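Single chain ahead, by itself, as structure tokens, in the form predicted alone.
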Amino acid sequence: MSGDFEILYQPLVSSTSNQVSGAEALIRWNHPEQGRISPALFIPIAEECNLIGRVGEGVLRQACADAAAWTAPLRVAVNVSPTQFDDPGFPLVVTQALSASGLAPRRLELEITKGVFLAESSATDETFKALKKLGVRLALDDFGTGYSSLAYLKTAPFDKIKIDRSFVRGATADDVRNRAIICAIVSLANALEMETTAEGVETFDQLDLVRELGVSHVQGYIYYAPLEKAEFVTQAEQADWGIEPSGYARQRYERIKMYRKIGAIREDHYYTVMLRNMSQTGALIEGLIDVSVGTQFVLDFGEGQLEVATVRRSPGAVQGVKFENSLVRDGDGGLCTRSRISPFLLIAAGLPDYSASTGPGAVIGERGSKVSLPTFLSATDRRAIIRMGEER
């Protein structure tokens, strides 16, 4: 392969017993000026310009030459474009590379993503025939994702299923039908004596999820991030290569940074406060003080958007609070609730036009008449009250 690009190999674990059974190879371009380059950049370039044969060629060519030379008989898996696959002479591309590096052929997992059954042919069918009688294994990547169907599984002779990272992240939310597809994409693959790996598994609630489901193999930050070729010959010189998992207990969403006023309805009041970040599954807010650990409001983040909180931790006037329905990607960069309200509908409900509010900390009742304030206080007030009091 040409110096600039590296291969890096990321663990593939039993997901019982934590012992390392194969790796993935990752390919990364190291530019002489912008440095590592990820490979979701640069492959969708090698694929229009038609680099892309050379380049699967090359990471096949050397992932079986690494893996031959590993002191432990362990799988190496690499990726498989559908250009690659549609080529007649890619089976003895695999031959070739098998017999330059001596590595016996049961040790090759080539993932072949669903790409390859959208011209499908009878020559596909025979090109599936010549790899399975090399002896090497097949894998269908990213199932479950875009246009998968049924109808692979039926006609293509894989050992492995790979559940894509996606039904992985947030398969632990209790409002999400993750769980029962990652459960059903598992019986289907112990029905037709498949073994399966979860992708993209980071955290501790993650694992214990698709080992509860009986996922056979695991790949993810859980256990490791891609290591480069050295690392990686060092870590499997180990007898019976284990790796304890580590990470956080559960899936941290990301948190995007923010500073604008939203509502916080309570009762018959509502509160301006400020909205310091969210995530998919909560928010901080700051604004209020002497919230106990519990309360719930409705949070008003404007043109209909309504979502139930409840206050997780209250230190100060800054509250960390849990959405009951997470959020989800508006398509923009950000997030929004999953429904929403019509402003008539909210005003004619009694809850009239909250920007005309009087500011932090303001309570409206029916038809925006002034009640008096509940037993918390927006911090607003809590100093004017201060200041009445040493002002007499």
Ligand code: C2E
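Numbering follows the first chain given and starts at 1. All values derive from a computational prediction rather than experimental measurement. Basically, rigid core = biggest C-alpha set you can superpose within 1.5 Å across the two forms. What changes on going to the form predicted together with the ligand:
- Once you line up the core between the two forms, the Cα of residue 62 stays within less than 2 Å of where it was.
- Residue 129: CA moves less than 2 Å between the two forms after rigid-core fitting.
- In the core-superposed comparison between the two forms, residue 220 has its Cα shifted by less than 2 Å.
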Given for the second form:
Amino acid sequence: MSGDFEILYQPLVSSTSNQVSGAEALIRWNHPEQGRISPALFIPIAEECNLIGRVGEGVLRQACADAAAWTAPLRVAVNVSPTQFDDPGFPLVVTQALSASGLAPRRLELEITKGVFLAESSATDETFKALKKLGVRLALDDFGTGYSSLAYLKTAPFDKIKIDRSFVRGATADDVRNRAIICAIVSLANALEMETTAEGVETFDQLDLVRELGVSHVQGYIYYAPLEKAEFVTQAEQADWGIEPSGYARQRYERIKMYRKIGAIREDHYYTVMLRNMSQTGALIEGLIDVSVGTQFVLDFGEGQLEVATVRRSPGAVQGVKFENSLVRDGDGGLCTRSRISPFLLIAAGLPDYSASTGPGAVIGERGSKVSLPTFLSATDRRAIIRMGEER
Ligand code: C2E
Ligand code: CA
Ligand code: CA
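Right, the form predicted alone is done, so what does the form predicted together with the ligand look like?
Every chain and every other molecule in the complex is listed next, the one we just looked at coming first.
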């Protein structure tokens, strides 16, 4: 695989024993100028440009080779895009990756999304049969999102259902619907003799809940964020690798008050500021000084959510801003912008990879390219300047 791409591995953990059963391979693109770019941004582009076949094959070969070299016989899960899966040559690609690496087929788990079924090509059934014959495992990814249909479970021979993060996120709220949905998915999976993995478990209350509901596996920051290969290998060398969960006790529904780094764009500068508080109509940001009332920023909340905001108050390094369009509830106790900007436009505009950093409170990455002098100093720059002055 080209040196611009890197694969991270995130442990998949048994919910009852905390033992690691495998890892999901998650690709990152190390862009020479923009830094690490999230797959959520570039995979859709690779699909559109017909490059996904090559990228996907690279990930598959590398992940099989890596897993074959692990001292413990852990499983490796690889994401397969619908376009890749639709190619009649896909089973052969899998066969070759297995034989080149010597990995036992049962150790390879292919994660497939509902997009595979939307294509409805006749190749799909044949591909499922061929993969089953090879002996690889199949997981239905992001279950419950979009137009998920139970018919998929009837026709395709899955070994595992991955319960989408959106259900886990809301499941400990007073709203009991997500909890009921997880419960139903688990019953269904048990009846069909499939395993389950809860995605995106970050806090102890979420972990307790998915355990209580009988979800068999957990993937999330409460155990580990995706790890660099070397780190994963070091950890995986322990016999019977178990991980003690660690994280916040409970999910904070007041996410909107949580300290979080976001981007503030003004002219051609990308400043990183701390979001201190937020309502539907405005926010409090911190980190820039000498910003006059009336200044307009485009705030970048991540995941394509941008909103124009005007400074109404500016005491010291804190600004109270008002949004041009008020935010809407995201159904999970948080707020979101009314629309999202496409990944094409974001990359073209040189915006950084806000989703690449991992771990609790993931924040946006480095500042984007600088073309002229910034209009505002960051509060940390000012502290550095004051310190320099004191030393003299
Ligand atoms: P996914 O398959 O749903 O992968 C899980 C995503 O959730 C990963 O994002 C992972 O880092 C993130 N995650 C794991 N635990 C937590 C948690 O506790 N909290 C939160 N907030 N997030 C968590 P990542 O690595 O950015 O990947 C995004 C998506 O890109 C993946 O979603 C998958 O659809 C796609 N992707 C990644 N690698 C590949 C690949 O090699 N091929 C293809 N076709 N798609 C890939
Ligand atoms: Ca996945
Ligand atoms: Ca998923």
